[in-house]
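The chain below stands alone, shown as structure tokens; this is the form predicted on its own.
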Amino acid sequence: MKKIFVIGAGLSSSDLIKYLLDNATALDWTVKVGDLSLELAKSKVNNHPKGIAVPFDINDNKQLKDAVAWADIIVSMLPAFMHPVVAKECVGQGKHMATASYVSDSMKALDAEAKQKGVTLLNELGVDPGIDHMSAMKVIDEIREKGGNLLGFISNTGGLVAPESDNNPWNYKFTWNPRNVVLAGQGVAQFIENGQLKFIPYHRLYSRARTYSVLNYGDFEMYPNRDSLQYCEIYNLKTIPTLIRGTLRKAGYCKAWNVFVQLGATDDTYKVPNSEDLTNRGFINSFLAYDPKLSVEEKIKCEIAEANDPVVFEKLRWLGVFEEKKVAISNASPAQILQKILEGKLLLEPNDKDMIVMQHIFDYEMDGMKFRRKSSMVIIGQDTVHTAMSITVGTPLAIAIKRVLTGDLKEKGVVIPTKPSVYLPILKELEEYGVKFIEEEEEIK
């Protein structure tokens, strides 16, 4: 019998632990959740005959080094810089650990110790990264298989809502953790085109989106990421001219949040005073100039140019960032602030559905022609707790805990999904969940 301990039953957790018990009666396997919130897990586990909830705090080292003496493998869906701690214990034990974050320098200084102990230390296997990776490589792979030269890699993933769901001026719902969707794109955004380094500061990043069209859901806006660049190494494409990583959004989302940038009012670097005292209105009034004459909404127009937009204006405005309603959060910063406004109107509603949108565009040269490759991902979500960002992020990963404790997935240390041994055996089974690419091709001038 294989032993699985899920540390965290938040909402990306929902269809990763329900893999793991759907697959555990078959593979004899016991699955233990353990969460601050004893009643989440327990709704995880749905009185599974071979599962367990428990009450579990990270920050109790008893229980961890518990946990980790128990379990064949541990799976920590926690805040990603709470990892490198549940990492540390595995390697100590002699464990295996699984996460869909991104690797840490923290997670990489353990993949040596982690070799010599026969340790497979699995990241980044959710969907950006890890869906991402698994779909990019797989075309990268085939192409360069063929004798083709890429010459570019665009890709981009977006969290959004559904179409049937989408029913607000802004086509957005917070679909993931609503704070990273108010600091997004902050610091310098760095990619290369057309063999040119390019970087885009943050006061400049939505005032510079691109739009791209994906299937036949629409036209998307992209922002670049932060580092698009550390991929011309991951993906080995060092001399590609072209490489860059974007996050979508629906088309006037850009422009309507750069008003929120320019103000300032997604900085996280300090505190407003008796901000408990402030209101929506008394907020944004606080970033512009002092003028008795004018109201806020015309000062708003006056600083911000995107503000005298008609559309844009008309998404402030339902917002209620005009209102004089009580912020009610003390100690809090503007990117606090903003985002008590913003989760007042923006979360999803019972009955809603998310959507995740991921395109690849591969350019490249074979045979003294050009050709274009589209590869685009697009998933809905079944409900609130079955969410796309669910099952994008826990099936990859659960497929990947599988594979580890049947011993098919051999490699050890730090794994990311980059090698056709780890990411085509999981590509193919998340077929099985609709989670699946449709390829365009063209030949380019």
Contents of the next structure:
Protein chains: 2
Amino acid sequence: MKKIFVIGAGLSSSDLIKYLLDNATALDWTVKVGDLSLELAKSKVNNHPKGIAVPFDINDNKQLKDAVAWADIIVSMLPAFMHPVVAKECVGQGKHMATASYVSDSMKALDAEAKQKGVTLLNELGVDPGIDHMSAMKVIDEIREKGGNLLGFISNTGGLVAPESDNNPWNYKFTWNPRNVVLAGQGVAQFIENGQLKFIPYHRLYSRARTYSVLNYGDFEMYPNRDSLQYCEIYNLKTIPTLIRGTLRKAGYCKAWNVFVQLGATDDTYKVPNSEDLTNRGFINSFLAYDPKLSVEEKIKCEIAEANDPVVFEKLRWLGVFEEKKVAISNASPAQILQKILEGKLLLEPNDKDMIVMQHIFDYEMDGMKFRRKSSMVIIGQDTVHTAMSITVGTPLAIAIKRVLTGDLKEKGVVIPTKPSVYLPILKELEEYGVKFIEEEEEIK
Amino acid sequence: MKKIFVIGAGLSSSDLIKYLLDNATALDWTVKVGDLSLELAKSKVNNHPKGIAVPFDINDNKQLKDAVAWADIIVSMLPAFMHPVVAKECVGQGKHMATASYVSDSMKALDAEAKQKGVTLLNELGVDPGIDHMSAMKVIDEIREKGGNLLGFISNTGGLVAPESDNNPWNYKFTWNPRNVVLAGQGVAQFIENGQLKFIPYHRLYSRARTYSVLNYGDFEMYPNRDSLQYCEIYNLKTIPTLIRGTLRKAGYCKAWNVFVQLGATDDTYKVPNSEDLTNRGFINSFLAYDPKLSVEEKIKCEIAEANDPVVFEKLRWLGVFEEKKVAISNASPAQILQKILEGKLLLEPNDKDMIVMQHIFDYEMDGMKFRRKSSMVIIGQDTVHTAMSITVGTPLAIAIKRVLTGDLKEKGVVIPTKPSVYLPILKELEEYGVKFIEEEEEIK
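Beyond the form predicted on its own, can we have the form predicted together with a further copy of the same chain?
In what comes next, the whole complex appears, and the chain from above leads the way.
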């Protein structure tokens, strides 16, 4: 009998826990789910005979020690900054651990000790990071194996609203942490394109968005992520002339979002004095020059070129940013105020479905010819519990956990899914859950 | 006999030391000047019979203790972040201290102990902060005294090149730390205008510059500083509808500088990989989209609207930013690379003179009428030692030190020059050194 302890029963744990319980009888597992909210843990275990729901507080060191002592593998679905404390305890007690998050420096520091103790630390096994690594490496390894030379790799992912629930002028709803959406892109985007190192500062990121079409889902806009350059190392593409990773939004989003960026309304570095007294309209006006005659609407069209586009202006109006309505949030940064305003309009409704879109574009040359291969995945959520996000974050992680427990995944230390022995079986099983990539290839001139 | 210890003999100490030595015989002072470079200290003391030059390392705690023990007052001309260590030692030993810098939190924390020990901690007694406080408070107090009600206060200062040395298309040279000039304005400018709180993000700061003319020195552009709101408190102007503090440049500067801001070339938050291999041209190109046909010059005109102005473009070309010349600086941020390029062109030449321009604009109402009073100061350096910067930073500080030693300045604890008893005698004596304000007043309709 193997014992799995899942810490955190939030939204993205639903399909992870479901997979583990669905396999628990056949594989003789016990699945304990701990959460600050016992109710939430119970709702995910749903009285399954092999499941146990318990109250769990990560700040209670005794609880953590006992959980690790009990389990064969610990799954941390906590916010990423909390993983290291779990990981340390696991390695200390010689137990395996799994997360969907990026490998942090403190996780990396445990690699040697984990290897020595025969412990596996699974990381980056969600959707992004996770499915992106696996699906990209599969094609990269295939192209290399047949003798192709990679010229370019562009990899784009977006968490969006499903077409059937897409009923607002932004073609966007929050399907993930709204705060991260408001702050998205801050810093500088660094990537390499045709051999040239490129930097895009935040204030020009959204105006330099590029358009891609994905299968029959229409046009999407992509803005580059901060971190593309490090993938030259991670994917062993050190001399590739073009490597860009980006975030996808539906066409038309970036020009409108850029209005907020240009205003300065996404700034999270200072607090607006007396923000509780502000109205939506007053908030927008605080970023526009004083004028004794012009209205806020007139000023925004004058000062921010994008707002002068009627389509963009309608998106802004629809959000209610020009309304004399109190923002009702105190001691808040512009980003926090904007988030509050957006949450009034862009939250998922009870019957809404979400969608994950991922597309890799590989350019390569072989036998004197050049080819472009696209590998695209679109997955739509089943409902508000089994969202596309939960399915794509939880399922690959759960499959990897199974493979650790069955002994099929033998790697020790810090593991991310960039090796065929790790990613191939997971990708194969993911297809049963609807997570599959459609490949298209054409010769390019 | 009174003993003064000056730590730091750099550029801005010249006129401070000169004033102290000029008064040393009459007032029976000994002036010790300590610097890491004994040569530099010697050059400032210049064999004066009441002066002593010594090697001094602020990181040597024994040296600091001995210096404080010896002196009646310690003057710290070190970089601002080093003042607290000096201040702590001074208060500990019950000795006075003087700096030209802003009051830091750790300085503020010493206020109670200093008061209890009868110690004076002079701060903000240079030009900005310093002369700005004194000259503004003088007019504010005058207007209040005669029953006026202040409606607006705009206060602008610039460190520039003197007209007789102004021979480049930017009408600008570095007369102060070039790094601070490259980073100027980063963050968000916050101020109040006609009762409305206003925020300007960095990426729109230079495009929202305003123009002011100062005496017969022509037109200057002003961009607001980060910190205007705190002056409502410092100057006791809590209900004033307009309060803006800004930085002055010669007309035409801001539009051209904005090209660098828009590109992202002033970013100091990341290092450019392999920066030592870059050329000036490659540096600029890294911020422009890849294009197989267009030149860097063509792309910058397309992407950055300001660069399409021939006057702006000529400023850029003159700097050499399009040249295939190695930047020759390794592990550097964009801001550091840009600084290196600018230092090739914008440093003061041996015979150049600098200039400090300061202008306050006060709007007030009295007896049902409205008035605007301008109070303006322009001071031009004598040479590259007795610069306008050195005169205006060092002289007010030196006068205040004299007044502490003669017992005329009686305030204890942390002192900044916002009270008439502090600022009036200093302003009066400053006139002898050419530091005087010209006042203009008109009725406004």
